[in-house]
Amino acid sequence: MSTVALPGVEAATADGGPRRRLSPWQAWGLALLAPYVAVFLVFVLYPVGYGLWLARHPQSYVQLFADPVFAGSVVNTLIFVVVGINLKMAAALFLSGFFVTARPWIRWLSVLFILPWAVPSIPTILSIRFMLNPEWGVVNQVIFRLTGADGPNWLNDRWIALSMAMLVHIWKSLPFWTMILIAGRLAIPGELYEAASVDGASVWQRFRFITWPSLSTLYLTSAILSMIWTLGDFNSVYLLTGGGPADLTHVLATLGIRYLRLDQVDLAMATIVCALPLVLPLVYFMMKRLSR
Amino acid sequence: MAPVSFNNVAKTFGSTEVIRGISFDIRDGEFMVLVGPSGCGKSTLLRMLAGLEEITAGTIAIDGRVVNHVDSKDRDIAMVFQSYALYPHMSVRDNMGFSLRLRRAERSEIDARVMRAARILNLEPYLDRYPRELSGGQRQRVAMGRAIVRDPKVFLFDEPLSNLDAKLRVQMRSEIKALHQRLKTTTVYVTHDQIEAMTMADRIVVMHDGAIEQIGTPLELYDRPDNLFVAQFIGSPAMNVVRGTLRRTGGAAHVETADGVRWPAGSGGVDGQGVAYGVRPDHLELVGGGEPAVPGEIVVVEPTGSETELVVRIGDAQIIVETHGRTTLQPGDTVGFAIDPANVHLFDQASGARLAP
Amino acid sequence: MKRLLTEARLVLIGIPVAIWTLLPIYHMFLFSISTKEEAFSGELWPAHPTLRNFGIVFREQNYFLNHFWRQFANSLLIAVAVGAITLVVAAGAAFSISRLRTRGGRLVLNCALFTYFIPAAFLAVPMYKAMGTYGLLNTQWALILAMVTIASPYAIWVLKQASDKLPWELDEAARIDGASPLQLFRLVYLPLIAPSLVAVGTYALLLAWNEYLYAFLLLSNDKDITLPVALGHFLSADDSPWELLMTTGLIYALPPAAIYYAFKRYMVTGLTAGAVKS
């Protein structure tokens, strides 16, 4: 259908389609979006592109794979993620059940329980680091007082130190995931539980047939997101063990920074590229989930 | 105050054509109601007039000026939304004065105009309240107040009463009507409720499937619907329609349905034509067995107090009959009806178009 | 009897949870009120609690604390700047994507989400190199801009979720009332999403205040660094004054905890709702 050209009116395009000139609404839309686009281009896209360009040399990877620290870090990362996530999420699931119990003192406890998440991680991790000090730390002093024997040198053994880093990570992030699962549990209609009680369901059956089916999607999403964040957890390892002893407790997140500090940027970027096969599928999953 | 004209206006979303080239004029000061079932395009048409939707083709003019590419704010219109769209963070006073504030009017002028509108709508005691503290009817009035304050050329109403309960709806209906009689501003009012349309409009545009079915005053639409769609859409309870064949013998005419019932008809149409035969519920008159009568059997009796609605089986058809006063009839009773051929509406079976007269 | 058993079981869970949660924080507090000797003695309460450590920190009377106030101010300034800039960037973007339906908004949102999901520790290396290219290394702008980059994706996401819930008719009513896009943004949009703005601003502020890795990479001058980096420096000596480290740590940890509890109402509903959409 053609439009009649009228005096005093800008000519519309033949099919009445969009005009070429931007309306103030479109112009403002672009203007308000521009700051973030600029931030993204300058501080994400360019750096990432530049970083990938730095990581293009095959010999970086040869060198990286030849470095025993790298192999150890991959193993550590996998252990950290697999064991850490499962422990943390299982604990969060259990504790969310505990915290939805209606008792005044549990309400108070839940307020305190958030503290590790509300407080910055550096001082608390350092506090734990000193608690684990073999000579002066409170842990070994208590062990000595109770048993008369010296406690282990917590941070001087690869596996103990790695476990401790994992515990630090769990200590820090457990409150957040517990809160998420509490919100999930509170969203389950109470009538379902009342009906189940009338039907004579046991505690386990109530969990199995009501709580878990309503919570499983949230649990899975939380676990995936938590996995991404755990892969990127630098503080728990770096501030507790510094990657030591003898660079045995590095994870990929701290290894990249270690190479950067040693001025081996190519290796740092190669490390990150090696972590991408772990990260990207998880990111893809989360993007799919949030873009629905 | 201004006339509004639509000239071949069309709208497509992607490949779907929702408005199919509509033309009509609204006179200066007229209360025009756009009515039709949901999805007929009436709201889209109003939103195009408001500048909230692009016009795909054709032109819309307000007061002689084509407004296709004029921003909403420069069209000199005011709109009342179905959800009222009051700004929740502003008091009633600020809600009503917002448009003037945006136009950088003087504080004293804003106050004066808000007060004037508040007085018209009895909103003075509520000026410092927030929308959440008001009842549905009060919010509705604030939405109207916001429109009045502007003193625009055209008022637009988009289903403004749908969110109110039935009683309040009737009350607000007459308030809006009274307001229009007082301000005499051109008004375009969209509704899916034909009773609202009938009671409020100077003229009604009946829309269906993106096109106009008929334009006319309420009584014109009621008495002489142009087609079967309008006939069945306007009027409550709806017009009874049966399908049959027109038999014209000498001076008399009737429509014969497949079940053998003969329905008395007037002029229009040719012998043997397939027709839709329409008669309004209050045009069937109960008669005591005399001739000529259409025989029927009572199925349901629904007294409403002043009137009684009967559901009657005539042949294979279920027919609604409205009788004044009360009745002693019982379901199962056999009765006869007289139908004045002058009150019969005949439509072509295939096209649905009205056959003369 | 059965009821008593339930209560006992709850208490049996509650006590270990309380100890687990509070132990490292209590340990920090214990050090801050102990002398060095008592801190290292492994007692659970000092024989002579003292506030001396706080005096030393506040008067900067230790080699590691020479710039305490300066570093405290740096942390504060950077956190406030990050909070403010993130709010401006994210509110504009969310309004543009959600309310103005700007073309390409969906793509930008996906870019933001992608950035959000890439762990910050992995972005740190390329970011460090890029800051070097831009000549921003060892300036506080580097840290501010890096933190805005990291905070804004989630901020945009949360604000966009909140914006999508506002009724469309409000925008249309404002347009007809004569609002320009900027007036709609300022006079209608911002007041209506104020609770989410509080949540997002606090989130960005705390993120920047708490950040260690980027601060430690991007800043090096003792007068430019933030408190967490200064805390990390304590570890460089063999016999660090741990009681002062813990005192400084406690001072550093108090403001974010206080802010968190003050805005808990906004934080929990605003942030957890957006964190995991199930």
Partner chain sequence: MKRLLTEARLVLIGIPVAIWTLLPIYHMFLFSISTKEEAFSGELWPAHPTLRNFGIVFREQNYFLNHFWRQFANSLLIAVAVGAITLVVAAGAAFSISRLRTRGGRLVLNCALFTYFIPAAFLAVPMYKAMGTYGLLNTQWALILAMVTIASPYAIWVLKQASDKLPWELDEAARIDGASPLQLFRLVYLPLIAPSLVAVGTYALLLAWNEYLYAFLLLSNDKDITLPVALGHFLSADDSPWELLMTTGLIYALPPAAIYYAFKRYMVTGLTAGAVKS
Given for the second form:
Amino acid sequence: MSTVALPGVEAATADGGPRRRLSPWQAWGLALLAPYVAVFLVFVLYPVGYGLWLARHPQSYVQLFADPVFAGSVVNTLIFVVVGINLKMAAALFLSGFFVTARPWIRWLSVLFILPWAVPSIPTILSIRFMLNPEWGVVNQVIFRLTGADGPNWLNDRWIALSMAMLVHIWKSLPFWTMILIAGRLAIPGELYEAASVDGASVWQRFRFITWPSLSTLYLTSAILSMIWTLGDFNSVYLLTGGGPADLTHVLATLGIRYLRLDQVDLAMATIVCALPLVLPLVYFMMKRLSR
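Mind giving me the form predicted on its own, seeing as the form predicted together with its partner chain was just shown?
Coming up is the bare chain, nothing alongside it.
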């Protein structure tokens, strides 16, 4: 009596041992997965492993911690993340309440609001750098025409330059987080607001007891994800200030490039390793919240 082997089911071999056969769907799955695994190994796992191998020497960290530019970069990174995230998410929360209003002119305005996020980063930030040039930039020319006084050296002062980089980062990414919170607001049942209006609740009370409890989880998750992306934001600082003046506006995301330009690859990799204590806890909390 002959037997029929079903796809994906173990079949008995001549010696009695089990033999697993792949179904067509499983074979196609492996074939489609193979390019992704190859790309992951070549462009992710290998560079990370090689970077950790280069950063294995303790002497690299001794030299890194002795560099005053590294200490300033850590301070700049903390300021960039803490201040930037709070301003960005607070503005996104406020603007989401504005753009969720069902008025035609607000919808047209929202199209213009999304443009900074949609346009490419490199030409946009380089254009802003051109506008902030203290000698022939558009911004200082307008200030001189209106007041007769010279404008500030936007990119030649440490704190002003860092503030400008932070504002560029907020301006570029604010539309994305605003849209995320708009989607969260639109998921709140309108009957809750109608009932609150009937009870005489004020705008602040509706926000406090309806909007915020419904958005708090989404807001916190977005803030954590935004922190991860902000720590890796290279364009906003490097394209606008180049780490200057005098390497005073570097953050950890751009400091590695400075060491690479100085042919100090081990210090560049050590800088990345030093950023991991900031990134890994955020990734852990992010994945833990998503798993819930």
